[in-house]
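Here you get one chain, nothing else, as structure tokens; it is the form predicted on its own.
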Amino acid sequence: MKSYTEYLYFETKKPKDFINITHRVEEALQKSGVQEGLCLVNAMHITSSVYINDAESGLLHDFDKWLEKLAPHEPIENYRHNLTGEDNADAHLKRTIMGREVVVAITQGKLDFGPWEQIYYAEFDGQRRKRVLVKIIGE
């Protein structure tokens, strides 16, 4: 079995941003020459996300609004966390709904999507530099 790991760098300009990273990942998996087994993309910062959807524009809006819905960045002294100088914990609590990984089947050296699905990378507290681990294995 073979076994390929590379590490992809983003370094937002917004404090919030959602990035396809799909290219990146089929071109880490075509460096790996696996051609049948799964790839493992995780995002690894408490922040941000990596997940799996549709690469459409209004899909991404209506995202960000849930999202900001569901835990809103202000007013910051509502959260707990934040009492410890932060001002983050919104963006916690976007990365435990969005998810911190997803898994990917590969099939004769390509990922294996349904219809429409792409990955993507999702920044919630941005503006400096974090990773995502693409984990590939398989023959």
Second form
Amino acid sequence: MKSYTEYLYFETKKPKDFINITHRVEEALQKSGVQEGLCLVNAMHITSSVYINDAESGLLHDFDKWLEKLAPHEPIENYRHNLTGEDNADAHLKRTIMGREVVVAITQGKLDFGPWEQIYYAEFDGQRRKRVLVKIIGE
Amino acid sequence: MKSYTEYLYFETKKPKDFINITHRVEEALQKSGVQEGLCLVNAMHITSSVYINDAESGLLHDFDKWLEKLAPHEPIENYRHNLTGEDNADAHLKRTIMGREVVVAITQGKLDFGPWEQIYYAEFDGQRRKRVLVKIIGE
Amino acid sequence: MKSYTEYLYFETKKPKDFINITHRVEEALQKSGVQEGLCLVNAMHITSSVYINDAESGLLHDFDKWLEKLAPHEPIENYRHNLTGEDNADAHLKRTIMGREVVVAITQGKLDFGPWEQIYYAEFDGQRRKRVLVKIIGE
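What about the form predicted in complex with another copy of the chain, after the form predicted on its own?
Okay, now the whole complex, with that chain kicking things off.
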């Protein structure tokens, strides 16, 4: 069994952002040399997500608006977590909706994807340095 | 390490549907010959889900109603994604709530499930041909 | 390839509860002897979750309040599932938001975690005996 580990670093200029990381995961896969296996991609921070969906700017706008409705940033004092001095309780909830991780099949040396699947990093409490883990196991 | 890949095809008659696919995943597992490992099952399309929950018709009704409340189909023009000519923005959101994938442990040649766990394919933009991937690795 | 399987048992005193199980997963990992691989941790029951987020009591309170808003327990008769004699339809929905499982990378014999990642068991229909599965594969 082979295994391969890579960390991707992000520091978004905006508090919230969506970044297509498919190509970076494909690069990691090539470096791994794995032909058949599984690829885990996860946020290593608890106010950001890794998820799979469409690379379409309108949809990214819809996600952002929808998440703000389901887990509004304000009023900040509505969240007990924010009594710690943080103002990012909503970011923990938004990340919960979008998910921490994806597991992708590797078949014949490639991410085994449907036609529109793209891997995104979603930031909900940005402007600070954060990491994503890519872990590949297989043969 | 063994690996096994199988694609399941679906074309639902209704726009939205819930299909119990546990038996089909069990058949794939038998073909794989894997005794100890992991089984990934994921939607390969971004408007459908694979999830694990109860095979109870009342609950399927509740899921449908609840998802329609959290991510309503209409008004269609409320979603910027629908400006592309699609009317399925809500399906992308519903699939996000229900999830893209499940990872199931394989123990002694069987899906290592609790008493009520069943694997479902959830369609939110059907009436077209779609795929689910079953990827099994282990020994 | 090595594999290791362990079942964790829970019987919460309260109907809803959040339990930090990171240490128990770390113990399972040590027993497994795996240095590089993947660790699946999943609820084996369909009204509870395993998720990764912050070990901060204010946030746990916020999760509980937020889930009650997104999927209220009452009125019980609003859910068709509850016609079966159960009153836990909301617990199935809450578990869907929080997720069934996490997959964690194992690197150099440890859970490869960011600074705040902690594994939680979330119970939404407690006061009965339930199980969580820890499945580790790797080398």
